[in-house]
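Here you get one chain, nothing else, as structure tokens; it is the form predicted alone.
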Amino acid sequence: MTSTTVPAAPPAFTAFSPDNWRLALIAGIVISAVAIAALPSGVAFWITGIMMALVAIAATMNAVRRRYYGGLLVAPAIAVLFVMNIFPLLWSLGLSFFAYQSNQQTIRFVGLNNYIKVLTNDLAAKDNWAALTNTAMFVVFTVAAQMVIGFLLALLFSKQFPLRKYLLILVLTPMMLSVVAAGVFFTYYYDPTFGILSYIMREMTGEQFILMDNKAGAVAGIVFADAWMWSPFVMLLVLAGLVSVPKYLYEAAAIDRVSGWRQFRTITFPYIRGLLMLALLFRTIEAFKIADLVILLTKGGNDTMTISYHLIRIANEQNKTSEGAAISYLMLFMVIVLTNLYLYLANRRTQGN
């Protein structure tokens, strides 16, 4: 007869035990909140850190005592995730409720005033809404260009032709470059004195061509650069769906003399629809955060300021850390709304089919 070892029962909630992580968590939250409210920021920081460490130790001892070895194995990854992602997220959320500037040592609680200011203050709200409008414009133009170009490239590379492998590597190269490298490249490409584009236009018209001297040209230049970089990403996702379509379906359609458009609508598109929607979601989220190309190509000039670049200027250049945190969380809220809207539409389409 084999004996089984029963894991130890968890300690009572009020029991003072080194493995009572529930009591340690409640105590850590209460003590940290009191320290943040009543003590200087430096002292409160260390007290909060000690409380977090005690909670982690209690949770680890509880896992060892109850033999949750699986949890112990993933604990280092969870700890790194918390330190690198969750803690900065919570810290910046807390800063958005305080009046704090990075070049000053004073901090005071102001509640929702930062959010009210960035939404209702005449000057701040005007700049914020203008930047948000420009961001929406870039999202529509860049995502549309990437989806169309990426889809056409996927259709091209789904066929076999000479030098396909080498051309595919060449097309994927822009996606492998850093944004800074691409931005510098297009800075030279658009340069009115010795840029390639200006040289071609000068040979054709006999006059100097300056693409970035107005808003339409600046937007076109940024959209082209972003589409050049990220259309290969859309192409890869769509190409994965195209190569997965069974060949016998096309052979059966050819025997039945089905038109090419109907083959695409009834055979090809169902296989790539989910990947197209995924590419649309990823590129919309990334386009909403566009700032690097704007900084490198226009520095926000010609009315190309985006909300992300506006946030960088407020938080870093003007040292308005709390206002920047408030704007960043408004951006996060909008991204969450867009993502949930996408998931809702995707689920409705799936259920409808």
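Each form is matched to the other, and the largest set of C-alpha atoms that superpose within 1.5 Å is called the rigid core. This is a predicted model, so every value here is computed, not measured. Residue numbers count along the first chain shown, from 1. First, how it differs from the form predicted together with its partner chain.
A rotation of 23 degrees carries the smaller rigid part relative to the larger between the two forms, according to C-alpha superpositions.
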Contents of the next structure:
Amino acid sequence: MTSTTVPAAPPAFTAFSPDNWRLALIAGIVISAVAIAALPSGVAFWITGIMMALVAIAATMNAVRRRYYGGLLVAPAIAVLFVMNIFPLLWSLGLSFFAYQSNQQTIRFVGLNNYIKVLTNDLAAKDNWAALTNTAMFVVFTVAAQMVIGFLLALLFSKQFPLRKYLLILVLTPMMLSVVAAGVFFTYYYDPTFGILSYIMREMTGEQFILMDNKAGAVAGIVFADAWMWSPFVMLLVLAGLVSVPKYLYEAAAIDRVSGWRQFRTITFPYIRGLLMLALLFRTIEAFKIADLVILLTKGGNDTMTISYHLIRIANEQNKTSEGAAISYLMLFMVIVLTNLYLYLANRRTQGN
Amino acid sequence: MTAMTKLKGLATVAGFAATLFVGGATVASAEDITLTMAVPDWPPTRIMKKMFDEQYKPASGNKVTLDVDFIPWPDFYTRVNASLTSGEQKYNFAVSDSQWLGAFVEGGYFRKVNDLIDADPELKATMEQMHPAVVAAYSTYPHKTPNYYGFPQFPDVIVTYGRKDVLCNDEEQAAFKAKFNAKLPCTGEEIDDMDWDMFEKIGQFFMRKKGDKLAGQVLDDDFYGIAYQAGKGYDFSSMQINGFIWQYGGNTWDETQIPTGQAEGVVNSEAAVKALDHYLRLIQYMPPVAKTGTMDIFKSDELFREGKVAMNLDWIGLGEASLDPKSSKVSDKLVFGLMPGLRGADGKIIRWSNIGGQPFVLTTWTTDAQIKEAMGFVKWWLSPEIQHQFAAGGGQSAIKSVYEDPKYVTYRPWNRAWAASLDWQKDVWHVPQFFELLTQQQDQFDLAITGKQDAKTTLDNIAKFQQNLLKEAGLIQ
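If the one shown is the form predicted alone, what is the structure of the form predicted together with its partner chain?
Let us now look at the entire complex, which starts with that chain.
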């Protein structure tokens, strides 16, 4: 049923009414500002909180009386997003322009110095660049390995064969394991004295096999562990695409005697491309943040330090909060550029077809 | 029931509830005191918690609860650091690694305890009974000044873990004698007299392949001579390398010399380079995992318990597991002695080592009532009777009258090495920059351990970094 009554007109700015959000906003800002300037931070914190709640109530009352129900429904999500994401993001952006350490009580404005330091300082920048190069290397290797293995697994599981269901569950298990469990598992797997890898190699060569004592081996070890965990994720997405291809297309192709490769290229691939791209995007973003497996397997040794682990050490362990914020923002910038570049390319190809 | 009686009934119930509530609240605030504590998860803290729960009766008559967070060692620093710096004020009490003092005192988290010690003559007497090396390492900031921040919870040193069954075997003894014209150390006293050269010989001597014989038995797996910490994580190489450097007459950056003490020229002195070279030379006789940079104190302990090495240098704190047949294949074959030293020209062994172990610290937001109970607990903990019990349960004591008691050495097989080790223990870096100093140094040592760069370059890099960092911080002029 649609109502024909016209919503009440907005109250005048000076009117003292619960739906006068403009007045509430101005009053809230003024009172908070005064409180922050004049009162101890513990008290000012709560006053500011109460003011924010007042403004929120006024805005809600306004939305109810003016019937902005759409906005009202979205508001909780926006509020959570603001409190949990946007506010900390802006806060840390602000911090990156100050000299601040979380274990010291002083703070000082330094402009762009943190950014200059992490990019050019002759002691600090070298490590950052090395970690960044390593991260790029891990992104390329882990994502490539996962895409290929995941894709092949999906092709395999799209066919019917005995025990398929049970094998599928087994293949999906690594994805559900905690990274720490998987990491510990692989440290033993690669251990030269206790590990099965070294055991098998020794049966063949007579020598103990030390995988992780050089960069190539250490990278291979991490990439393998990561691919073991996350290829099933790619497989799952691709499998969904493969299952969605209508059977009659293949039947028609079979009647036309189209070759297997061409069937794949013209029927299968267009159906799964979107999902493949999604998998690529997810895995690239995740790979950019790789730190857990590196910490567990090498502690960054053998030149496997990644930018995320480096960041953890700077921001969380050495308490150089603002320097860490600067690195984070550079990382965020890179990820945004890469993602947009990728989306642009993906869209262009779709339109090109 | 009329409306009136209903109301009366309600009022009675409400009054009763209010009495209960108020009464309950006063009882709770007067008698229930909870001390929240962050500790690393290992035997010395587990024993403490158990002893507290079973035996501790506060003198005040209050009901004191010790709410302990057991945190695994590899995450311990990160977790405590995050809790303190976030301002959540969760812990009243923490077991802190000695090097953290500066960082957390300057941050305003750790409470100075001089007033508490001065106010209590008994506690003051106890602190005076404590071995000075332990007090300097665990309590003082700035290092070696009479400003106290902690009480010893568990003092620790590195000792030599040996396997009697292979070291004392007659065939091995004879073969060793034939090869090196020296007696293979077998008893604790012989291990006490072992220098790095002998340790190296033992390492070389016990390198065996699968199928070779060891103590008369054919090996089903490779066997290695020695193990010690050479890992990249936390302080898992510095704590061993520092000992080498001091024994060679070199030095780490000396914080007691602020602001004139330099890093460049000291940290990378010729003696220090020689010392690091010596440390690196022994790695070839260790299980191959050492070449990957993950041979930390837990790995070498595990290799020893699994029976893969003849000797291991490790903290006493990890020793309990090697005594337990459930977690150790060598539980009935153990012999313990001092950590090796460098034999000087006069034939005497030069000894230095980095002290381990941890103090208790109080945080600044702990209330007076909590402090009172916490101090009651600390006094109880440091009382001779409880220290004896702790030592008998696998802990250690730094109180002179306790560790000099003849009973003390009978508690655990490594206790014979305890008192003799205390005099030559030193500590490093109580300054707030310690974690930056440590991670950079560990990264550099890892490069040397995994064979990526030589000792000279490694120490030059460390010295340059330290000089720069400490100069920026105003600790070097």
